[in-house]
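First, one chain by itself in structure tokens, the form predicted on its own.
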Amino acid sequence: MRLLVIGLGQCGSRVADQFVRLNKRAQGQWGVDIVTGTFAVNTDQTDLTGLTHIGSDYMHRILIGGRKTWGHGVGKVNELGAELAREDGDKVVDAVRTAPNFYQTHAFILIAGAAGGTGSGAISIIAQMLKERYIGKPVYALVVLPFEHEEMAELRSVYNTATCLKSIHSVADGVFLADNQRYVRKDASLAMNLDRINSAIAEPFYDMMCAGEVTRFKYVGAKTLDAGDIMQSLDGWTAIGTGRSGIPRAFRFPWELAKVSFKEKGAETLRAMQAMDAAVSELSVGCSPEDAGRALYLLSAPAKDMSMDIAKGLGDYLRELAENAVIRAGDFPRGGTTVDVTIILSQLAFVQKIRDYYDRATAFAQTQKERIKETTGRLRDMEDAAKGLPSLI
């Protein structure tokens, strides 16, 4: 599958620049392009310079309300990102037409962090144009929500990713939620925690990805997983989680490969099986998979470590976690010395966390109505007071 990349705003931008890094990994193995363009739209001009894979060109790095912010951001205010969209969005819509490979794309990907101002506030309006100027291309969304400090230290921070979540899945073909607390690493720095936080973010899509674009005869699966599958996989609200098992190699001569025992062959089974617990427990948003309507996985591993009963395995597996759900399935033969597994849980009915936001960030609203209303009346106090005194202007 071939994507088209935006990022929107800080938190979006630099995970748009880890798709980059992506592909370049794509090319170099597999001789194939995976994401068709990257592009970075932001309102702070700062934060646009701190990228490092997204080409440095003004089509690739998009400022949008200079006129009004200066280039210095919109300060969370993520109603002043959605009208700066509304404004400068044309220069978006239009700047993806440069991709070389723009009519090879399969579908966009717009990325943003929810709780922030320019990327929460633009990623709805900038996906409603992209749907009505380019019909027939889905556009997705990939939705970071915000570390736990930040919802208990900023209320704003919880309004503005309600408001962002309602918005973009009224507009979006389906939204990928990832939950920055997931990936958290408590002994690592923070500069080091936010790349590698971006890094694992992007990393589910990589195998997805290249499973249908790989050409060499001997990469293609006997079940191939292609575009069309994972667009018809995507709806609503989406989780993806990838999960990995080491494959132990003994060393065998050819006339022994034969005589493989049945403890190694069950073992075989069991890291398959391993790996799917490991992506279901690494699923980038906390949910019940037996909330989804849709689900995807995908088996990438060596060929000999590949077979029926694996395949067997892992969608009775599935089909008991999500019982309800539409399942598709695929295999990626390539080499290595893992067996890796992405699941992708999608047409979620329910997300806790979702439901937290909303009821969250109603209470926040009411409470900002009522302390409006209180220092309006006290103001209104203050300048009756103040009548009877002559003024110097």
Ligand SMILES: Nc1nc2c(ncn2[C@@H]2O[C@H](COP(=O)(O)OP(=O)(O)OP(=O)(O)O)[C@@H](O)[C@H]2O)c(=O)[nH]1
Second form
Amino acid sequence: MRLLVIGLGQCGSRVADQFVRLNKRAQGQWGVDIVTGTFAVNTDQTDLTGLTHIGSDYMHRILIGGRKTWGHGVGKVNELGAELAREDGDKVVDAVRTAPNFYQTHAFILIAGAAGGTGSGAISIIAQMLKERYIGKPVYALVVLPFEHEEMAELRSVYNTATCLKSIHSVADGVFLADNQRYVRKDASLAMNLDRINSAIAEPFYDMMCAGEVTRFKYVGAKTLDAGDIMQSLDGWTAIGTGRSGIPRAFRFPWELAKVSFKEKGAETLRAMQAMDAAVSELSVGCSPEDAGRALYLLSAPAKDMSMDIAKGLGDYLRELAENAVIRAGDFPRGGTTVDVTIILSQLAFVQKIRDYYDRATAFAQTQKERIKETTGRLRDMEDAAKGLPSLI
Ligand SMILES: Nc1nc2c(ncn2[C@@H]2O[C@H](COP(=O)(O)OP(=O)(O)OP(=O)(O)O)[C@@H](O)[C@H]2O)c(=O)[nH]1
Ligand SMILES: [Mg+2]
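Show the other one: the form predicted together with this ligand, since we just had the form predicted on its own.
Entire complex below, previous chain first.
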């Protein structure tokens, strides 16, 4: 599957930067492109300068709202992020068409951190503009949820997250959720290492995007996962994850290879199951597989470590976990020394985190309203006290 990637705000641009890296890997490994173009959009000039892989010209790093913010960002006010995107969004919509492989794009993916101002506000506006301009091309979103400490310190982060989620869900064809906090939990040393988190967020897309593009016959799967399968599997709230298990390579004499024992065959199936288990526990956001309406898995492994038995075993297993989902599957006999399983759970009917953001943000909005009313009242009192005085202007 070939995606055109647009990163919005600091977080979104940096994660988008990782997709360029994935594309370079795909070019090196397979000689194919999985990304047709990558763009970074921000109200903050400095953040745009700090990217590594995205083209450094103004057509790839797009400054919006420059006249209003002087290139200094919107300071976490996502309403302003949305307003500037509405005014300057044409720049983005026009720029993407300049991507040399634009017409080979299967879908757009827009990326943003939900808790900030620029990306959080702009993502749904730009998504809507792209949908209107490029009718028929799906627009997906990858939304990064804040760390716990940010939610604790600043209710505005929760409010931004909630309004961003509500808006993007109403326009995008599918919303991948990536919870920053989950990447920290997996590996505490990541806490201060956003680069590694960004790489972990992008990684699960790699095999999934390569599988359908790799055309060298040897590597084409018995059941290739193409862009159509992926698009059919995406709708609404979505989680993605990948899991791996290593293949022990004991030395064998060639005449022994023919008689892989029954026990070893069992071990192969078990390895694939383990990889699937890992993928489920590594999902990008906490959710229950039984809440998914659609699910997809991809088995990537050396051809000789794949078989109908294994594929069937995985399918049965996922069916048990995601009993309400329409399940699609594919295999990618890509060589290597590991068995990897990528899972997408989509059309999620319930995600606890989102529900919590909505509840907390609604309460926050209410208290803000009361606070503004109170402040206005007190200001008026003070002005009243000065009524009898002359003014110098
Ligand atoms: N995973 C990840 N999260 C990030 C990164 N940079 C910022 N964030 C998170 O994104 C949220 C803040 O969004 P930013 O992208 O910094 O904000 P912005 O869109 O640039 O908006 P303003 O700076 O307010 O104009 C917070 O929850 C951060 O933890 C990053 O490189 N990787
Ligand atoms: Mg910023």
